[in-house]
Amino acid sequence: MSSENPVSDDVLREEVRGWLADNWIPEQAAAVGGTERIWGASDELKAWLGKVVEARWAVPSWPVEWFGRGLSASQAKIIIREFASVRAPGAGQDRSSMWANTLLARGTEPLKAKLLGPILKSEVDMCLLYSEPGAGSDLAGIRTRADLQGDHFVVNGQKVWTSGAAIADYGMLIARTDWDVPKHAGISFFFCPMKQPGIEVRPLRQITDESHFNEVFITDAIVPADNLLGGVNTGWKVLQTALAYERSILGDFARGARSGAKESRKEEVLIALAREAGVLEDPALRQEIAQAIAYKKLNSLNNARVKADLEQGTTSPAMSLGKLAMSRILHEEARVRTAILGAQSLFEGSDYPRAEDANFLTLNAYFTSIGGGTDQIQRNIIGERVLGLPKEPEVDTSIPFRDVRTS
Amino acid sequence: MNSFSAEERLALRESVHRLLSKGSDERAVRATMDTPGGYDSKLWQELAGMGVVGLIVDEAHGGAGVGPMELELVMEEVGAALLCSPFLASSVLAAALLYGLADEELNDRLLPGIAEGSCIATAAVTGRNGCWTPDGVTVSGQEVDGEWRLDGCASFVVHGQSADVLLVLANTSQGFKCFVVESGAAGVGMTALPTFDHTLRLTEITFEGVKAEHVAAQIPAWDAVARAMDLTLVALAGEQAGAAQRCLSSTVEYAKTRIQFGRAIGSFQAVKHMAADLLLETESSISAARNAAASLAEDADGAAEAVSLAAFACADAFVATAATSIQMHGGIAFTWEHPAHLYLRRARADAQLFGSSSFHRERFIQALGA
């Protein structure tokens, strides 16, 4: 069970199949909640994940001392495939768990010993404490502060757009630990305990009238020094590690879109809606519907090409375009839905489900065009990292953070 | 049909790229577009020599016998270089129409010449309204004493004035039929049409009692035209995608080197964001063109959807890229000497040549069942 004594693919496949045959009851799938990682795992899921972790299937490419088998990425995939084929959750967390991977890569030994197992078993819930009211697109402009006092840090500030904050046990937190150095150089990265008096979580009411996110008010919250990842003032680097894992997960979702495009032989929803509304013969609307569907299909085709390129070992610039494409798709679909409904879109409430859909989607499209980096930031990234255009001159990156202008 | 491996496709593309980067550079394009014929016969022979002119003609008739995917890749290079040639008319549209009609004796007679570039063929389908639909056909055929005679007018005939052989679609009392006419035959009148895209040649052709050879088609003539159109649209989509990509990359290079206000203009978000939006357009056009080619190669059920999607997505992407490229360059691209307008002219021509974007969007939504 170590990388010095590699097992063959076939032996490994037999072992995992045998283990699943002995332990996994397919009827369990509904009880444990399928293969999706969800907030607040059920007891059944926790029990199952415990078994998976103890059997070293959760993170097979990790080292042996941390629940792994030291396997190659390709052998780890064999395990993912076997789990997926019987719809058993819990495998492949060495690819899918941003929390566990960030902790393994940058955490202190005591913190790893304390939390790696519980995270992999979903015994602890996590949230992200990154964005602030004054630091959205400019994330390195955070003003939440962490001050070392003896063996712990004292944290003060406000975070926002945190999902799952109310049930989370720990939050991955970035906070400023040095105000006299340039903004990227004075940030540290913590696992902040959430269940303490200094943490107050308030739901945030969105323009859709839903509440999927929270504001988190932090007042003299205590974070043990062991919960610092990567050392003081190197938080920006740790954050990049965490974001890279987050992106690779999003990438997995993007690549999944291909099969979605193929499977559906159902009528396109915009066509069905126009038919239902009796406006499918309107030539102007037909053009708009066709174009909106085209945006979606083109994005699926881009994703399929990216995937094929990756399999050939090459990369394509189309890789970085998915988010920008998706925001156009969502805004356009919502706009065309509204055009199909016409005056019906004036209404609200359960008596008007089509209007509810169109109006909700119109507002919710901003979730994608603002959240996770606005379209404008996305265009900067594409321009600079993909096309190689120079950055705008930055006025705040080489002066002490305390001298940076704020709103 | 020959199927190329991924490596062979790249090698084919690379060799076309090398030939065109010399033979169809900007200077060559400008020189060729000012000639009456609109193509460089020496370059045409070189393209024939490396098997490009006979790309889709089968090996038995002296061609390379490859399919839509290879054709699409070659067309990306053709578009990038703004190649002036009767390739689309003769090597793609006419050759594909001959395959669709499947008159073996005729194919034995015409395809070898088309493949080696010594015979230029084109198709005369639409009339003066430029509609690639059955009601756009304005040539009629009549059988008199066992001889077919054609009357009427065909327009928007690509490279008609260079053609040796015309494949003419005509309405007859038995429905549409396809005919072969030598371009010099008695009663054929050729008028070169002035085109906004100087790299393109379009011809209006009149027929007055022209003796024509009836093609012994194996399928209804309009079906053969529709099939040939699909392949031609895929080729055109490749041209548009390749040209759009070249347009964007040269514009991005300019934005990195043009300095105003003490910095490269590409560092300004107003310019950078235009480039990012165009990258989404050009990458989507590449995906659409290649997907349409793959669908045709598989003869997949979704081919009608894939081809019409590529037709308008690539047309719109090329027009948007060429147009925005001029804006991003500023004053320099408003001059005749700068090549940006050559791309915009080609983009606007390609976007109308075989049906407008709205025509193809309508085809697309019909293919989706609406």
Second form
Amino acid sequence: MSSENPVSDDVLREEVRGWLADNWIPEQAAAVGGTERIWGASDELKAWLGKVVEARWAVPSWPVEWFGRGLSASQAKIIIREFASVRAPGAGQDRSSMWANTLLARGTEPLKAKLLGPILKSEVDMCLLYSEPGAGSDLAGIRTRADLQGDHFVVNGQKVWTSGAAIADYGMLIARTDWDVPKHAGISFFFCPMKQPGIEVRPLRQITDESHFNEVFITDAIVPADNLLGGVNTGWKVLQTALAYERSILGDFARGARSGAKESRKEEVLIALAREAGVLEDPALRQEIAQAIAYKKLNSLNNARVKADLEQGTTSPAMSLGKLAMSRILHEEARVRTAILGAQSLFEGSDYPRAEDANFLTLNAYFTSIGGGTDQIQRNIIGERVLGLPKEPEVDTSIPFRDVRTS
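Having gone through the form predicted in complex with the partner chain, I am curious about the other one (the form predicted on its own); can you provide its structure?
Keep in mind that what follows is only the chain, not its partners or any molecules around it.
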């Protein structure tokens, strides 16, 4: 079960197939759903994930002491493929769970013992407490503060664009713990309990007519000292780990259509839609469809190459390539959907599911352009850390944060 006692690919494949044959009932797929639902897992999904975690299929590349099997990345992919072949969720969380991977890499032993299992089993819901009204693209400019008092920190401030805050049990929080050092050096990273009197959540209406985003007002909220990840004032390094996982996820996955209209496999959606609309023989549209599919294939290969070079808890600026590419892919696919539908794309509502999907995906593409660092931030990272171009001038990175001027 560990790297000290390796198994062959064939033996591993037979083991996971046998386990799935004994435990997974294909007919339960609809009731269980998938782990792509980040918040509010059903009781059926929680029960299934509990089995997956206890069998050590959820995070097989992790150490044995933390629900893993110590397998290589390539053998972990065997498990992911076998689960996918029967539409069973739960495997691959050692690649897809930013919460769990950040906690494993940077958390205290007591916090890992308390929360790693529940996170993997979707028994607790999580959110991100990063951005603030005056610190969005420049996260190092945050002004939410955390002051140590005995065995806990007292937190005051405001966060914004917090998805899932209304139901979250914990938020991954960055807060300023030292105002007398440069801005990147005075930040700490916490798992902040969300269900307490000092947390007020206010929903924000989005362009898609949903309210996943929220403002969060924090007044004398209590965070135990054990909930600190990394050390005091080393939160910027922890944040880079968390952002790398978030960008990896955004580079790999994207939210699909919401109408419920049946669609083919993801990479064939545009072809099926064009065939259904009777325009598949249009040479100009065929070229645009082929280009959109090619972008997705290339991005998948690039992401696989980058991840193959990473170890658990490490980061790479090349993750920004995948995240930026996925943003372009989503905008392009939405544009091509609209072109395929033509004037039909002007319709809206449940009576016109294809148009509803095209319009929703057009608007929702901006989520990926903003989440996990804007497209502009990704271009800066790629330019400076991948291509080696000169950094943009910054005048406030070497002075105490309390002396930084704000508008």
